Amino acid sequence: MSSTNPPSATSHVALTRHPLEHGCGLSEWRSRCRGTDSTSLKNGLLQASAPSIPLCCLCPMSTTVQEPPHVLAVDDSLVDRVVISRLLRSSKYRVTTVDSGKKALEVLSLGHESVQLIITDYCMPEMTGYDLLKRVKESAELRGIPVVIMSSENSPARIRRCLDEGAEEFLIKPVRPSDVSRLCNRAIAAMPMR
């Protein structure tokens, strides 16, 4: 471990970015990690040392709080990015919310680095969630963030064509909390070792 101070048995969970972060392999990391659900954190196993941390995060080998992801959230309609917004928030993700796509690719050209994964939707007008796809994994510099797409409409030959374009996921409105449970997945495997 690169900690200083071992884990104690009342301070070993908290976030990790990734289980080579450890110096073990990622089996261990699971077998290690199984078990620690919602109620041994309120147990005492976590203790007020992060209570807002998505038990996604969490992990018991690990002796540092990391940041939450940071989800760009990109939609034209206000009542959706409201939605997608507290969906995200209630997970413990900190969000930007922007209404089209130019405006996301002025938030990443600010502070990409910053941002672990985008969520878009489609049907945008000026340019669509798939024009933001396109442009983020065309750049060397935002190629690496994920890419989520959302859209009312459930179409195989758009979700193909996005899929096909390197989007992680197309999900399909309205977003469950579900949903929000594999976007954190995601985005803790994007976030960068420092």
Contents of the next structure:
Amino acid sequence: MSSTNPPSATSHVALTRHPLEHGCGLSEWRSRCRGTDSTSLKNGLLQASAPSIPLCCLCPMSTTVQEPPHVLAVDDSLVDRVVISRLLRSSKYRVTTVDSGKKALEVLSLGHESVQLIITDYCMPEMTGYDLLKRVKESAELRGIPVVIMSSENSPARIRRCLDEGAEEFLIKPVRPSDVSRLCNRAIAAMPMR
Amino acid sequence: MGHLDEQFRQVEDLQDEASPNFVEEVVVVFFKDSGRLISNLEQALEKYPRDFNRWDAYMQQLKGSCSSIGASRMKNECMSFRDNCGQRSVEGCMGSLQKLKREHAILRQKLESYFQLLRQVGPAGAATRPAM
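I've shown you the form predicted alone. Could you give me the structure of the form predicted in complex with its partner chain?
Next comes the full complex, and the chain you just saw is listed first.
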């Protein structure tokens, strides 16, 4: 497809990849359709209404419903697990909560392909959120999963350490629903396709 | 200072038709959990005298829970306890703990009344339905 001709809606349908299990392929679109206004692209596709394109809940371009992203939430605080799980569900994510890094790694070893995001507390006994982050980023199978860290300590050194180790984002507790849903959407959308 | 801060409103915002009793559920979990943490802390105060690091670790957990539901007065007492740990003052810690327990009891009472009132008032709009 030429990047100078405005592509027809049908040709975009053929080029678009929206694997059922992933987040949004918007960046793929734009790189393939340079020189085209992305808004008219969206409109063109919506008009085409191709039923074969699966719906990514983050992407306005697709038309059929698919599985919402699966988030693994890790926190030793019961109150926080209750709040965070409600918060993620109300943003239409599927959530699994665990109370330790060790359990998180067990869940991941059982089915890491299904987890699109890990959101973890920093301060936990035995294995901190930072330790968990390191284990994830050191693993060939897991390192593609974005990790968001939450902490009640607003320590620049801690934040730096986590971001340097590969965390997508660092949230200060108490977390607000708007922060979590915004960051999760962004982290999942930025993920390379798996 | 009020008993509850903005964070409580954030929690309330998470309640909807899909989770119509969410706030009360979180509050029940909070009181069970904080009751347990306070009781663990009291045991630690006796079993591990002057172990300020250990005491502080318990209080950090409790402060986190208070913060997550917006229990601002309780949170303040948690912070004051932690300051006393930092200053290695047993008396200060004991004093803060008593205040914390008092705030805990007051908040529980107020929230129980609040939820009772909500139940009496009934679902939104019921009070305005005309009598037939």
